[in-house]
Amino acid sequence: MATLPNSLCLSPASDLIVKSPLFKSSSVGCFFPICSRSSVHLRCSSTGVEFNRNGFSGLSSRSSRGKIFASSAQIMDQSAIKTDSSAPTIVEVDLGDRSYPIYIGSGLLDQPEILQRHVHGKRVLIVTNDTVAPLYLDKVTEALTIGNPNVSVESVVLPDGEKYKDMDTLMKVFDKAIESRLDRRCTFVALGGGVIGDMCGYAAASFLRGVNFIQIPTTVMAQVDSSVGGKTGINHRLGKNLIGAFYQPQCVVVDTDTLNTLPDRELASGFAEVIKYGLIRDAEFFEWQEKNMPSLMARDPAALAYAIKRSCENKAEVVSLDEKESGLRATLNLGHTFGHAIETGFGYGQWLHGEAVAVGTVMAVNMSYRLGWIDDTIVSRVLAILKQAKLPTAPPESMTVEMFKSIMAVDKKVADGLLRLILLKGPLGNCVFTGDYDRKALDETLRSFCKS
């Protein structure tokens, strides 16, 4: 597969330039149909690839075997979102024969047919934690078994927290699966937040070399981001999410009622990922967030349903285009390189993932401004919306420049020793994934946020 080794530029503007040595011919013209309703004209040369298209909001692109694919992301009318439990909203993750639905709605755990249609064998293992289990384990067990006596359900309850996202804790899942004599037709069910989803997914990818699994995310963070797209794994003491696999679920069931029991700090943490989508590819969604953050913080059902659905649409589209992060999908990691360094350096679980990503986003935006790639209005708007969401905007005082640099050096986006970053460039909703930047800007950004 052809990839963009150093630079990928994504923009909803009418003209998009992606610099990449993908084509060796002097100049060719290509014409591709897009989504069966529009088209993109592509002109390739030895120095770049140029897209021209009209009438779209949120162009996305990727390269595959020398071809360029693009599709559009349209902003939705919030009034169209259903908040009753009668029929879920469905967002499809299009991956060919591995495609799957994301069900979004209120009271979905009280609709057993949703879960049962995605269980193909007779054995189920629910993986959850000691915070979520007392709240929802019995409900999910009933949903899997009511009117379905042939299915038996086992469960394993893990300790809650990022600091337990490790190999020792993962072994508890394998222990339970093996002791229960589960076979290859079994289904694992992840019931919890991002940590549980990542660990359960990785266990499913590994057990008997792969069994089916279902995601039931119970935090905003997991509902808008981590449960979608098949990234699974565990942490290593030297870096976050360095051990894992891409492994897609059978479905994702987002019951928005589970957010009623979510602590305020966890709720706010998840909004860091929601804000990210607006910054990198969906300016209209960001503007909607600026107007509606008070409603989100107040847990308004309609606002939450809209934010979750719009986030899932953005994530699903990117994953459909670039499942294994050859270029486009990396842009979903805005702020994560700095944020993961904070989580690793400060200690897993000391800060929530979204809190670290919020600070990482501020640092990425600061660096983008130092490079002259964005204007100061974007900087101020990012700070304002994060403060509205009651998220931090500066790293812990214990973080030093050297800590950032040493941890970022083993980041998954490093290629051939080159640290590639996701930065904003141009008007709101534009970003680049690149290793082509002035290193002085990175040094200046780190020094401006660290005391030593």
The other form holds:
Number of protein chains: 2
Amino acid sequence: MATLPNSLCLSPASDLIVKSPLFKSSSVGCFFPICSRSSVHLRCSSTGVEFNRNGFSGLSSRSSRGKIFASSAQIMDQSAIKTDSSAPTIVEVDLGDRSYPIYIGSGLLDQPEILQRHVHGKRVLIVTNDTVAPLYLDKVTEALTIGNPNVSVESVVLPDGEKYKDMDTLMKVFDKAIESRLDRRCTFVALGGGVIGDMCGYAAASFLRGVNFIQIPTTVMAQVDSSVGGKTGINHRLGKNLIGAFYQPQCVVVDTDTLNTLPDRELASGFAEVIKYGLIRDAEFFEWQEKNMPSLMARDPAALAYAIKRSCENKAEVVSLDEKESGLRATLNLGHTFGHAIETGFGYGQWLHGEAVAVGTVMAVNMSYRLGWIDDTIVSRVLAILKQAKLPTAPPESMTVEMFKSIMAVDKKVADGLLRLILLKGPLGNCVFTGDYDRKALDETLRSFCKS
Amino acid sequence: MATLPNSLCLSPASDLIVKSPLFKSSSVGCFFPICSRSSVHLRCSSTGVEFNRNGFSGLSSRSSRGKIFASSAQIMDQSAIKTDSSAPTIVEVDLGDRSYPIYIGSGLLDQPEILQRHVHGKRVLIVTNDTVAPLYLDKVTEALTIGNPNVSVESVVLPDGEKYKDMDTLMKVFDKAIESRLDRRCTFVALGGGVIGDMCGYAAASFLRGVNFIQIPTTVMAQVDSSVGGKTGINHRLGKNLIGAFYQPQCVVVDTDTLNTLPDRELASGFAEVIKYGLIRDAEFFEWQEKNMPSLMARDPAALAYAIKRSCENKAEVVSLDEKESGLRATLNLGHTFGHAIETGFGYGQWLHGEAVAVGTVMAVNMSYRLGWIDDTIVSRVLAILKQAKLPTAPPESMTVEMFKSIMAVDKKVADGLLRLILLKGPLGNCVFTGDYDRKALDETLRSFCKS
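How about the form predicted together with another copy of the chain, since we already have the form predicted alone?
Following is the full complex, with the preceding chain placed first.
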């Protein structure tokens, strides 16, 4: 690939952390700051952003020893991961005065001081669902109140499932908060998976125009992705996550022990997002996953802890650079535009989010290949790893080309009528966010995955 | 009154503008920056903030010639007010990268360039109601599109009234936006009174996690108060404005000609907020109102333009100092805690907001007098000016002490169970925001205004 004008090169790791204000002024994200020879490249055009960790011009390769850093934490070898309950790993999300820590470790809910140091005020509302409440509500209540008699805890237990991620269910949170006479100094705690985190976060953003909140994610999906970065919201019958807010928590507490009770299907669903990080920006992590997927599926604690930590580091880095999704952050949505269409069209909750994202990833990879942007080894490696994770690789038979098109037209990444997509381009670990692609490739992709 | 420790003195007008970051770190608002001998004083305690333009210690007086400035605009004498449609008056709301202008003048909707320069993207959604739409929807649509063929305008017409300021009605805005396939580059335009502005603003804050919006207020209430400062939201059946967001518009366009179609009762309702600015921070403006209320009630254009401009300047100054209501901004809620209780208890929409605020102001003033914080001349002047404005001065007969107490308990100004109130203290133009008052005075006030 030719040398690119207007490219941004971020030095690897801690040498240079580019702060989010760089990205704020543009809705596409064109930025031209200091460059250095290095391993992260962004390229801008009027229709999108190219993103690349390994270099467009072959300057570095998949064998690069460069490592990803979150703003404060260095990735350790898997062998170095500790599950010692006394010392959580901390990944910092660097957002100026809205920065916060992600605590990752085993037994964190047995360490009340972690949660208690982030509670504001004397009143707490735990938002959870009827699956998680019997398992962890008492434990979290105790962690919040033990040795802390001035704090009182209320809870609201919502029905479990994506199909309840709607305004009617959200109103139950407001009802409970108002009936309990909570005031602006209270703290909301999200205890559950991605649906609970998104709803509780949006409720916290909106209740009295904003109160504090804490995320305690209990699924892989929430621990590696949805609890980090402040995207909150609910679905509309016509589309996923169309109503919401960017609203950051005080902290995220990932107690990996909560995965002990997670059903296999939910576990695998989360791995779709883990795989995503490898594909869009971290080839080394993808290669690690190829070797370690059997350990992950077998719930090996060290493997899980490593996958969660490295995922959070990737997410934290991207969010710190582009909190409000001016450009770069959109790359975290690889597979999501197709996936959201499946979730919306097939019926919320019929498939788990990660299952739909897995198929969406296959479709995005297929389209990238049709465009000539990646070679076929990537296509087959993606199919292979998703199959290892027992994730689906084709949409439900009832999905038609027209359903995909009609639902994707309301995607948040549409700009002035143009659907922008995250597609892979170049060697493994490189992607673009762009509306500049041959429409035929999209049509052909949809037709190849749909019977009608 | 003795000299106060820990007091903040802001120099008058443009000598010193204190920026909002000073106020962000505290939920009550204790600040100890540079002081100068001057006319705005703040005093902090653990329970509240005292606010004062004229000096606690008699350093200055009501006869002070000091004038109020917004961040960029100086108050002119009434005689100097122009209603020339070619030159709007501009009051700037100074909020860093979220700063925006308030345009005030006659015939502004006939100047398309004002609106068009603040539209982002090619799609606009006008949110209005079934009273305002027949009057101004076509005019605003034309102002947005004339000479601007690339912009397309959709509209959603909501039922008129406070009782529709709820989640069900808000969903109609989302439905329309999503069905129209609006994307993140669209602009929402609020065309109407306070209810429309609050709902459209909250919809803009939440749609796709935030899109641009513009306020075109068409009532005195909205022009002098609710369209400025970014408070958006909806009511809950248990309380006013309990669900919402702080979300600033791109601009506010106050075309004073829209008041020509405003019913008398709505006109008077807005004057309750105008009177408020005088009482809490601008004695000179209150004195002007005492002399000019007949002109205002007679809709004298110059008097209205002056009242709107000076109100916006007061509001802009307060919002610039304390956007998220850490302390100072709460003083804009004089009379609102009692007033909201009336609106909620008596039924949303039975009384207009300003009517409830008028009674709430009388109650707050009564309580201030019971506490010995003001002399009886202020009590009688407040009653007199409200009567001139044909506003009510006593709550509906059906309101009981228990109703007031129960509804006020969910007020947003409650902190850790303590109800903080805005009360007058000292000479005219001085107020406090405090939870540090004799509970007996509150009980006596409620009993004196309720039959049971």
